[in-house]
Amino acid sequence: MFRKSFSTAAKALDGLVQDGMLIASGGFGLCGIPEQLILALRDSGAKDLTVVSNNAGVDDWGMGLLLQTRQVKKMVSSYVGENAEFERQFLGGELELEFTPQGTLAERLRAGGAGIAAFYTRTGAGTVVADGKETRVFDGHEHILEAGIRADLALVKAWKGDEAGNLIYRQTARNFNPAVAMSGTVTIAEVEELVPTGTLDPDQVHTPGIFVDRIVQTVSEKRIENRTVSPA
């Protein structure tokens, strides 16, 4: 069997990261994004790229870091509130933003790993998210053409993975991660544990190996986006 594992994010990606790419990163705001392959990417200086990804994390940490070397071309996203360098880049012109209703988006996600080109969906119909796009009518209602998302290489975070790549996530970290490592050509986890294959329930694995084509173990920083505490 081809060995899936690596011993750094940086060498996880070696050899796969160009210039221009369609990247898909899980996570849902800094809740299970891949904070380590992110860096990797910042620091291969891969330019031009788009990014999808439920949001573009905070101005200094997940896909915030992209912004700020000016990596990204284009974000394709449901939600951008917590960024303050994306809001002042797209309002300003410097940055493309494809805003995406965020069941659409992650079931475009799962579509292109599906194989399913394209489907419509009620949601967002009769507003901008229409724009320029194929309708039809469904018992009445408009529905929108919405295309499928097979991304050039995608990056995901999962708790505990074994060396076939088999994945579990845990509890909400799971959110986008499981559509993003369907979406990827090539697929890339970073997980908090690594086992031996075959020490995994098959019965608790979330997305099988066969979707992933590189693993790398990191320590996790785990920030929180908005932290909120009560009176003492």
Second form
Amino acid sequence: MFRKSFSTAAKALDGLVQDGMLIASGGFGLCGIPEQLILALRDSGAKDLTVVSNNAGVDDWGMGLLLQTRQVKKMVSSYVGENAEFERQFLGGELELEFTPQGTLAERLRAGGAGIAAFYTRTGAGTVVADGKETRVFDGHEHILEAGIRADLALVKAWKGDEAGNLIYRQTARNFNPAVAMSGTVTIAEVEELVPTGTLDPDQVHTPGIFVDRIVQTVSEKRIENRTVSPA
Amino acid sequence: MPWTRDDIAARAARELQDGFYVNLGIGMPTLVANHVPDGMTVWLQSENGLLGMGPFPADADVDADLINAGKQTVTAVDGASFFGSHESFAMIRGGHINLAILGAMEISQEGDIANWMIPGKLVKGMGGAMDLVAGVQRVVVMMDHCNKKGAPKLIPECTLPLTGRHCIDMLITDLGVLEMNTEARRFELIELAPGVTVDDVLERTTAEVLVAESVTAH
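Let's see the other form, the form predicted in complex with the partner chain, since the form predicted on its own is already up.
Zooming out: every chain and molecule, the one shown earlier first.
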């Protein structure tokens, strides 16, 4: 029987990772990142990676781990302000960086997964983001042409998933994960709970199983980047 | 006396309307949430995928899966919804958000905004700021009228890299309120903070601005 589930993150990655590949990852800050798959990716030793991820993690967690080991050649992100190692490598010319506005990044991933080669958007018109891009006026407003992103490998994190690959996310841990899942030529999901096929309500599925090639249940640390509470 | 940060937030809150969907930028704009009038329903959008953002949680209710765009732990109000980033930015870029209130480093006289990058310093990234200024129905900026060195921030042309062009509808500073006159493509001074004069504003502004006849101290 064809199975999508694997017993460990390392096994889920086995045979899929190559040097120089383009990897998209879900998550916003440290929320909803495929943390155990990132650890396994680090341990795979793959290098010269281009990583598409809204943020770059922090020094010792998330995508920051791959920066520490210098496995990343280029980041495509909207905001990287939380990572000192990123700053050091970028200023030292060791790391390429492509800043993409956050909404453009989400849409580039969604479009890539949906077979849309490129799209026009007002976001970034008249700014450095527009440099070198085609522009066109619609309804009196300048738009810029942004390309879809098709990842060689996509890594996502979900709350629940089943053997069929269906995923349900929890709260704001959804963020980039659905679009990243669609963008992958091959997509691996790590879930907190792998449930028997047939137990997820089809009406509640966020990412249909067709977008998920492999799935693995992991124990998440779910680190909090900026714990903020109300005054007691 | 010029307005305090809290006064600026209170003035910005007067731009809210019942039923509005609103995105508040990181920093000073978050103070606006404290000034939503009683009885008014305002849905706060957090671009990481939450509509109906509530206050910070009690210590026991902190949840790693529930954060705002500043990566702070938050809560969700009754009637809230969660969604992916692509859908979140469909709300923003598709013109479904009524109002965004943002901070800025520089504003040009034509309503350009620069708020994401200082050359020579580490570039952290624009996050969702370019999407917000390009897509939200109305964009209000709240900021100090001058920077920490005392130099005007409302200037003829932005010197810093732009976040967006011709996109700011209103500017609320510690000295008063300026609204974009789209026909003249210049800001018009429409309100003054208590004790602040028109000359006080003009002396601290290098941009060409209009002064409304009705401008009075509030």
